[in-house]
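Heads up, the chain below is alone and in the form predicted alone; it's given as structure tokens.
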Amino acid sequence: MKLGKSILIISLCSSFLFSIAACSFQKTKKSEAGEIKYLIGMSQANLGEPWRVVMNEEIKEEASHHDGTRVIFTDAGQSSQKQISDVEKLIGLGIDLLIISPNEAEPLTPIIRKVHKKIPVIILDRAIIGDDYTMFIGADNKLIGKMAGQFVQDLLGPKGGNVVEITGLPGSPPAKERSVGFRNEIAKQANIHVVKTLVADWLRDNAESKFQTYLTQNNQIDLVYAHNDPMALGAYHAANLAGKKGIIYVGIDGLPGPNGGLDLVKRHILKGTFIYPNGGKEAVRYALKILHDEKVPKKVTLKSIKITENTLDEVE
């Protein structure tokens, strides 16, 4: 089954299960497995990114190890308006805590601020405006961008070269921060030029389509820096179709499994990637600490590491 179809099925199932959850939990917190002590809502920005599918799986897996804990998942499908509606529905189901990975910062800030006045809120991966939440869990995207910039300088050397940057959703903080960190770093090397920025919204198909169009206009491309591995893979496929060889590809995420970042490095499609931890397990663990009235930090920064062919053995 192709990834796109898998994600569609997951999304449809999520909607169906959400409807069931609404019936099951609206009036009582009980299930066939017994009494539910803690009901957690997980508002996901989208399931179009494999990285987010893995995040949901890790949340589900971690929650399964804690008796009396249940998680209801929603999928915003990259729509900030739908995510606002999803959050409102979760509140209506009587959740005890909200975990949310915002689609975009600005549109989601008001609803998160509103929810935070009622129940604890954990922001996962993507920040909002201000600090009206219980805690934030995520990696340092600006640092990741800087690390990518240093890596690109090493790859291109003193001679430098032309770089195409493929970005995520413009309104999402990781896209902004990965770009700022990267550009600030490569500015130290005068011979490295970002000749084009393509906005692909984190999606492989978008990256492939846009890079394919750009390749018809420009042949002088030495390296592609993509804000995630799927977009890097999309660019690679576009170049192959156009018969363009010798382009270097750098991504971010470092997922295991077929076509994950680690696999792409192993197959020499990516020159390197940066493991971007999703924080799913940590979110559930901290959620339970919060619900047990334990003190938690306002911010938890997850560590990212560079992966190349020479360091694959350290993570496989």
Ligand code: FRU
Given for the second form:
Amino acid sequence: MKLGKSILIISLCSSFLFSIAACSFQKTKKSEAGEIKYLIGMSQANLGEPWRVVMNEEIKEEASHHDGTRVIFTDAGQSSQKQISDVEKLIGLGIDLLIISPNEAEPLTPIIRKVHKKIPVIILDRAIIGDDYTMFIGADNKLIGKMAGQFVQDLLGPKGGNVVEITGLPGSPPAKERSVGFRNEIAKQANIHVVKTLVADWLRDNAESKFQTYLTQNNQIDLVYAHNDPMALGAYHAANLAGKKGIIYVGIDGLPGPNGGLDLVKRHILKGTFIYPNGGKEAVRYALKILHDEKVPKKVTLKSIKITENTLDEVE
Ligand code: FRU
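Got the form predicted alone; any chance of the form predicted together with this ligand too?
Every component of the complex follows; first up is the chain already shown.
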């Protein structure tokens, strides 16, 4: 941590270019001058979604256990352009390592490639194109899609039924992988039909309004497979408003807390969800290994598990 870094940090904070997290970092920096050994930049795709808030909390918590380690957080607000400039600003602050959960793969790939030429980069949860980074940490989304497909087959039985798939942001790889894994699996059961795909970009409100519109056109829906729990909840709200009962909802994320996936399973809103670990803790641990010149794997795959009413007590 050089002196030049602290001057830059202070000037960026005072020009209000940065988030509260960065400015509180400035205070810490002033009061504990000289104590920061490792400065990590964390570029978050958005903080509008609860799952990402939890990821940042996990990173903050883990970093607090390591002396001399500070993390500066940025929030791209679901804009890939904003995330590119966030990364540029973090580099300007003199970070020693970048952790990034990219909003979309394609627009973020060139900047990540550029950064990786200078400092180590850990990619979290959403992949980029190619492998120009130090390591990737995340769950296997194709496998989650496959497990969701198996679950839907079990739920619908030999009679099958009509399924609506609600997808995440098309430019973010988990959306594609959760769809491919799911489709390949349900193709084994001829009576299951995906009657509609609604693109809701991971957002609960989008899912609610799109499903609301779709419900006015189609009555025959047996199950909704949403790529995350908030979108499943949005669809559930829309159906409730329209007085449509009996639809089964399956989501992904399985967050604890009110309106988190676990709570939704408990309240019988979701038939099941898949815990999608965020990798925040692992990212900080591996970041420190990298900064200590230790060897790390190129890819760490986090485990995802199915949660239903019957298995809730295993995680609560
Ligand atoms: C949050 C989120 C999660 C989802 C993940 C996929 O932004 O939409 O709900 O599981 O991103 O990258």
